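For reference, the chain that follows is the form predicted on its own, supplied as structure tokens.
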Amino acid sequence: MEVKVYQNKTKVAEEFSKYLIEKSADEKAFHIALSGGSTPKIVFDVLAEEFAGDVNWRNIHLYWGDERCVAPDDAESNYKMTVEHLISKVDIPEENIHRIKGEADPKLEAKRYGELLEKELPKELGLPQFDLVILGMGDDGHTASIFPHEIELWVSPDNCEVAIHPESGQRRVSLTGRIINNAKTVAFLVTGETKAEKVKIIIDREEGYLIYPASHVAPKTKDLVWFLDAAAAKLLT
């Protein structure tokens, strides 16, 4: 595991963004499986706003770790978050774009994005790999949609699962720890005074930091990195 600290959200943003160009630039196709949130949205602003011209999008292929089930045009939904502040500013092909459709039935989506990655992504030890996997990590230690009350789903023998927030009730399409850990790379975004506790804990696998799903993230590649703010680290030592 690799840790990387910086000074702030916006620092975060273009160190990732060099290192998703550096990660990316061989001439071949590069699958990357995005996150929502507030961290991703800055790193996307970033890296459409200063870094879009040294992207070969042709090569880039996206899809999501989670989205709501959500339509894709309301406000909730990560795809639209996405088509907003990158995909709508850069030259990616219409066909690179594999979405989550959180319009329909949560089930059969989940099946159906399942077998997408099959089809669509190279396998290996058997299941499908992404080049790149960003995660994200919320204030109560979820990732993806894979919530503390919902962790078993974390080891789910299918690909994709529906997940249900604790609170609000909303059903999202998650990735399963089986694809997630089984990516060439994971790399966490994570900022903001509000996360330090969880980082910590889960960083240091300080007593029952187990019950937070962020802390299952294990690819076997063994390719770990943490993107974080001085804030989110703040509790590090």
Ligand SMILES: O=C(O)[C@H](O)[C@@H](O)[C@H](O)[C@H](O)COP(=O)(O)O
Given for the second form:
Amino acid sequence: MEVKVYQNKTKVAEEFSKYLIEKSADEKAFHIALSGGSTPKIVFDVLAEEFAGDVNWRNIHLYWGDERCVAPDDAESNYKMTVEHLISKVDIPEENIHRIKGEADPKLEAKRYGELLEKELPKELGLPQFDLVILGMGDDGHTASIFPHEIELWVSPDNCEVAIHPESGQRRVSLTGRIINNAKTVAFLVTGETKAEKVKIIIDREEGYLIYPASHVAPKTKDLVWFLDAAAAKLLT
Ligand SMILES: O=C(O)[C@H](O)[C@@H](O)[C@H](O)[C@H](O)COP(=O)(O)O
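With the form predicted on its own already on screen, would you show the form predicted in complex with this ligand?
The next block holds the full complex; its first chain is the one shown before.
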């Protein structure tokens, strides 16, 4: 595991953009699962506005680590956020975009998306393998849409599950641990002071850390990188 700390969100976005460019430089398909939330917005803006010319978008295939069960034009949609902050600004072929259909029946969509991963992604150890999974972490230590109150979803035998947000009750389709931990690389993008406590507990594996889904992110390749701003990293020694 590698922990990279930068002074602010913009610097995190810039350094992650450079990291992505380096990782995806080979002339072959690069399959990425994106996260939702507010941190990626800044990263996508910087990537699209400052580094777009350095990425071979024809090789980039976008997927989502989770999606809210809403229409694709709903303000809550991770897909809509990604279109606004990234996809609308770069020359990525439409056929390279594999959204989770938030408007569909959640159970049926979790099944469909799980089958899509089997079909579209290369296999490693018999499971679909992403080149890169980008994750955020909630203040409660959730990641993707695996929340502490449903942590058993992490070990589901399926590629995707239907989760429920603990406060809003909103349903979501989420990748599960078997896919996330089968990725070649996992990058956490975590910023802001509200994350500092969980970042410390999880990275330093303090007592009780396993109740947080983010603590179960452990790619078999060991290639796990935390991109943090100083605020989220402030309790790390
Ligand atoms: O759909 C989502 O909301 C995300 O996938 C979620 O897991 C997010 O990454 C965390 O909630 C952190 O969000 P912030 O980046 O806004 O802190």
